[in-house]
Structure formats: C-alpha cells, structure tokens
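So this first bit is one chain, no partners, the form predicted alone, shown in structure tokens.
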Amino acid sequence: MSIRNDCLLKILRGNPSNRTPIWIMRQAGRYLPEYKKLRQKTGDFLQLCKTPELACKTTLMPIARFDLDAAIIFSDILVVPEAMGMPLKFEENKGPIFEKPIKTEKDFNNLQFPPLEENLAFTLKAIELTKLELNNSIPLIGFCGSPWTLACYMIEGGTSKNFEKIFRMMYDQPNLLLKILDKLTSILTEYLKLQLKYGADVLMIFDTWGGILPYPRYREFSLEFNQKIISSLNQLNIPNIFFSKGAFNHIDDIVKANPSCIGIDWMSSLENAQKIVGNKSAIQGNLDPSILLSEGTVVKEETKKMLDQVNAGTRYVVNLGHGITPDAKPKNVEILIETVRNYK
C-alpha cells in the first residue's frame, strides 16, 4: 500500500515533489511538554525506549501536533552496544555511561555478537506499531549510529570531550580499532535491514563523531565502514540518508558513497554543498538548531535565508544541522514549517 504522503520518498529517489519535505532530527524528545511528563511516568530514559508501546506513543508525538513530512522512531543509538553484551546506564547532566569500555582485544572478544532480532526485538516491535499507527499517511525513519560513532562510546565509556581514549587506540591498536568498526559494520548492516523488515520507510546513519578525526584518517575510520553499509542498502533500493556531523570537509568523497541523501550540519555551506553534490544525491539541512530557542521573527528570517539558497534543480529536505535542542521552542517549530509551507 503506497503512502499518501511521499514527498520525502520521492526527493530521496529523484523524483521530482511539489512538497518540500520537513523532518526535525530528534523531533519526537525533550522539548516537548508532552514528552516531559511521559518521562516523569516512566523515569528511565532507556525504559522508554525498550517498551515498545511508550516508544511508538512518543514518535507519535511531534506528529500529532506538527505538519511534519516523516516520522522517525524513538530510540537511541546505543541500544546496538548494549544489545552487544555492554551494561548501559544513562545519567542525569552526564549522559549514557558504559561502566565496562573496551579497552583490549579481550575486551572486544568477551562482546556477544547476538541474535539483534530477539535482543532488539523492542525497537523492532515498536517500528512495527508505529507503522501501523501511521496508516500509510507519511514515512517512517529508522536509525543506526555508524560504527566509528559506536566504537566512540564504546571505548571511551560515554561522552567525551577530547576522545582521547579512542584516538590513542587508533595510533597504538589500529588493527584493534578497524576489527572493532568491521564488526560493528556487519551488526548496524543487519539491525537497519531487520528496521527495514519491520516497516521502517527511510534508514539513516548518524556518524555524530565523524567530523572529529584527523582529516588523513576519516576515511579508513569512519567512511569506508559506512561506504559498506550504504552500498548494502542501495543493493535492496532503500532510501537512505547519511548524516556526518562536522565533516564538510570530505563531502566530496562522501558524495562518492552514494547516498540517496546527504545531510549537513549548520557549520556547513548550503551553497557549496549543492555546487558539490549537484543532483547526484539529495542534501538534508542546515538550520542552525539554536536558532529555535530565538524570537519567532528571526526563525522565519533565517528560514526564508536558508531556503533562498536552495537552488531549481536541488533535491532538498529541509531539517536542521544536528538535532532538536531541550529548550527549543514548540512554538517556533511550527513557526518553522508555516514558513516552509508558505515559500515561494
């Protein structure tokens, strides 16, 4: 049965659409009021994501209260290495916290290398209901971190701020680190087609920390794997879209991958983007995300600046260049599509 609403589809296959599609990363979270309360019902942040009827209500949210062209499920990134065999807890003002990091080849060979239908089974059930939910009206994301953004987590215990940990492992244990990413490679290739199985639309890969490594290492480390999993995707025609936070840099090969759609963050150029990327993929982005915790006039300024830039033969999805902030505004998020709905 084909979906009513498939403006994002057909941007993302090189079709042409009279509807400029509008997706927020992590729209469905933290900003909303309705998600705030849910939370304090349900307390822990991973619980919400491993029942399967609390994270399908919460991707329904921002959905019911905003003219949104996808929806995207509820989930995190780090169910993958949890699923592994790697204790996950998230705290308050700290974030997810590993408490055993790889930090050997042991390490990595005590991992479990598990039966991802039946150990993610929750984010599985939960695209499955949402799907349902969704009647067909719009597409439905699912995710996966890439494997040098997992690997990042994983070996330093949580959030970082200088990485060290990793990068001292891939100056000192290089082979280490590449058997870690290749293992990672196969796991994220197999959980996105189960999202796929289930009745995700769209598959996406968040490489959050790509734009971290050296310029000479970012595409042994992190493109290469990430080459693999789309060129997988693009084999069974699943539209796809590849999003490396910081890594404008190496657009260029990126477009090489071959992704249906490539995503910016805000410290990129629109612009230079499209003179790079022509129509050989579609380009998802690049509002600055703080821009929402502004005045309402200035979103719709800086979305009109935005979409000014946007040329003819562009295949664009509007977003913002990294995900929904905490304290970002609802009423700015619609003051943001009534924008995109109204441009001419």
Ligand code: 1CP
Given for the second form:
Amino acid sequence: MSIRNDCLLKILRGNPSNRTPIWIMRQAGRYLPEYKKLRQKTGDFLQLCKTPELACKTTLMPIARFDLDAAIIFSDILVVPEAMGMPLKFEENKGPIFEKPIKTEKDFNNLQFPPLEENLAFTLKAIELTKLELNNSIPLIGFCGSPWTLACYMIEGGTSKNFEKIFRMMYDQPNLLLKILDKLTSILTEYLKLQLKYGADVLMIFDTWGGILPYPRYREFSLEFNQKIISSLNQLNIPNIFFSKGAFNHIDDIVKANPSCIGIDWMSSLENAQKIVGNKSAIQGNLDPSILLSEGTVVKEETKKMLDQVNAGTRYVVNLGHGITPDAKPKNVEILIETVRNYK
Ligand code: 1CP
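Structure of the form predicted together with this ligand, given the form predicted alone:
Then the entire complex follows, led off by the chain already shown.
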C-alpha cells in the first residue's frame, strides 16, 4: 500500500518532492502535557513502552497535534540490552540503570542472543497497531541505538559523564569490546529487519555517543559496525537515517557508509554538510533544540535562518539537531512547522 504523504520517503530515496519533510527527534515525550498525564497514570516509563496499545497511543500524540510528515514508534534504545538478559530500570531524574553492567568476558558470555520476535514483541506489536491507526497517512519510523551507544550504557551501567569504564575496556581489552559490538550488530540488524516486517517504513540508528570517541578510534568502534547495519538495510532497499552526534569530523566516512540520510547535530554546519554530502545522501537537522525554549519570534527567525542555508536541490529533512527537551513549548513546535510550511 502506498503512503499518502510520502515526502519523507521521496527525499530519502532521492526523488523530488514539492513538500519539505519535517519530523522531530523524540517528538512523543515529556514536553507534551498529554504524555505527562498518561505517564503519571501508567507510572513506569518502561511499562508504557511494553504495553503496545499505550505505546501506539503515545506515538500518535504528536501526530494528532502537529502537521508532521512522519511518526516514530514510541520505545527506547535500551529495550535491546534488556532483551539480551540485562535487567533495566528507569529511575526518576536519574535515567536508565543496568544493575549488572558488563565488566568481564564472563558477563559477556552470559549475554543472550534472544528470540527477538518474542522478547521484543511489545515494540513489534506497537508498530503493527500504529500502522493500522495511521492508515497509510504518513510513514512510521522504527529505530535502534547504535552498537557503540548501547555498549556505553551496558558497560557504564547507565548515563555517564566521562565514560571511563568503556574507555578503559577499549584500551585494556579491545577484543572484548569488539566482541560485544559485533554481537550487538547482529542482534540490531535482526531487530531492525523485524521492525520492517511488522510495518516500519524507515529505520533509524541513533549513535548518540559516537562523538565521544577519540578521533582515531571512531571508525573502528562506531562507524564500522553501523556501516554493516546500514549495508544490510540498503541491500533490502529500506530507507534509513543515521545520526551520529558529535561526529561531524567523520562526515566523509559517514557518506561512504551510504545511509539514505545523515542526521546533523546543531553544533555542526549545515552548509559544510551540504558541500560534503552533495546528493549522495539526504541530510537531516539541525535546529538547536534549546530554541524551542525561547520566544515564538525567535523560533520563527532561527528556523528561517536555517532554511536559508539549504541549497535548492539538497535532499533535506527538517529536524532538530538532537531530541526535543522536556521544557520545550508545544506552541513553538507549531511555529517551527508553520514556518517550514510557509517558507518560499
Ligand atoms: O517519561 C520518561 O521519563 C521517559 C523519558 C524517555 C522517553 C520519552 C526516555 C528515557 N526514552 C524515551 C523515548 C525514546 N527514546 C524515543 C521514542 C520516540 C519519541 O519519544 O518520539 C527514542 C527514539 C529514544 C531513543 C533514546 N533513548 C536515545 C537515543 C536518542 C537520543 O535522543 O539521543 C537514548 C540515548 C536513550 C536512552 C534514554 N532513554 C531515556 C533516558 C532518560 C535516556 C538516557 C539519556 C542519557 O543518557 O542522557
């Protein structure tokens, strides 16, 4: 079945579109009052992810409010390590916690290659339900974390400031880390293919912590594995988006990995991105998420400035340079979208 508003798919596939697609990373979440209300009622964030009807309902919240060109399934990147046998909890104001982080070869050997269709059935079911609800109006984006980004959480045990544990492993036991990344790569590839099977139209890899790697190690510990995943998706002709935050130094190499679209963070130059990427991939971004905390007039002005930088012919997707933050004003999202729609 074809999708009625397919401007995102057109841009990702390199076809012309007279509408510039816009969607927002983490568009369903804590900045929306209706999300906060549902979240209060449900209690636990993970429980929300694990109840397909509620995950579907949450996915659709921003779609009901705003004129967006894609939905992104409500889940989290960390459900994958949990499915591999690492108990996970989210603590209020603390973020994710793995009680038994990976420290040794033995911990690694205890990680399962889980039956993903069973262990992650909740997200797959949520995709299926959401596809029915969307009724081919707009595409649905499925996603996963990159192997490196997931390994950061699995080894650090949660959010980290200095990432000392994973860096220590990288220098002292590189082979153990490479084995972890390799296993994650196989699992994530299979997981993305399952999301496709259940109805996702576009697949995205979030390499949120790629940019913390020392320059000479980025390729070996992040990009190499992401490239494998991207190449599996390309073989199946599935439009994909690769976002590696803080990795603009490596954009030449990222282009060579050949994703359909490259996410650009707000610290990087959209102009330079266009020069380097050309027409080989689409580019997505890169409004500073903090602009949505500001006044409406500022949102309008900054959005226009961003659009002014985009050359005719660039395969371009409007988005923020990273996820929307909990204090963003929903009204500002409306102004952002309106400015994009009215831009000539
Ligand atoms: O209600 C709550 O308190 C939970 C907040 C929340 C939400 C709404 C978390 C906890 N995850 C999510 C959903 C989520 N996570 C989506 C769904 C799409 C949507 O909201 O529209 C997606 C795509 C993610 C991906 C994700 N989770 C990433 C990669 C993307 C990014 O923004 O960098 C990462 C790093 C995570 C881990 C995570 N999940 C949640 C927290 C607090 C964290 C830790 C972040 C950190 O380490 O700083």
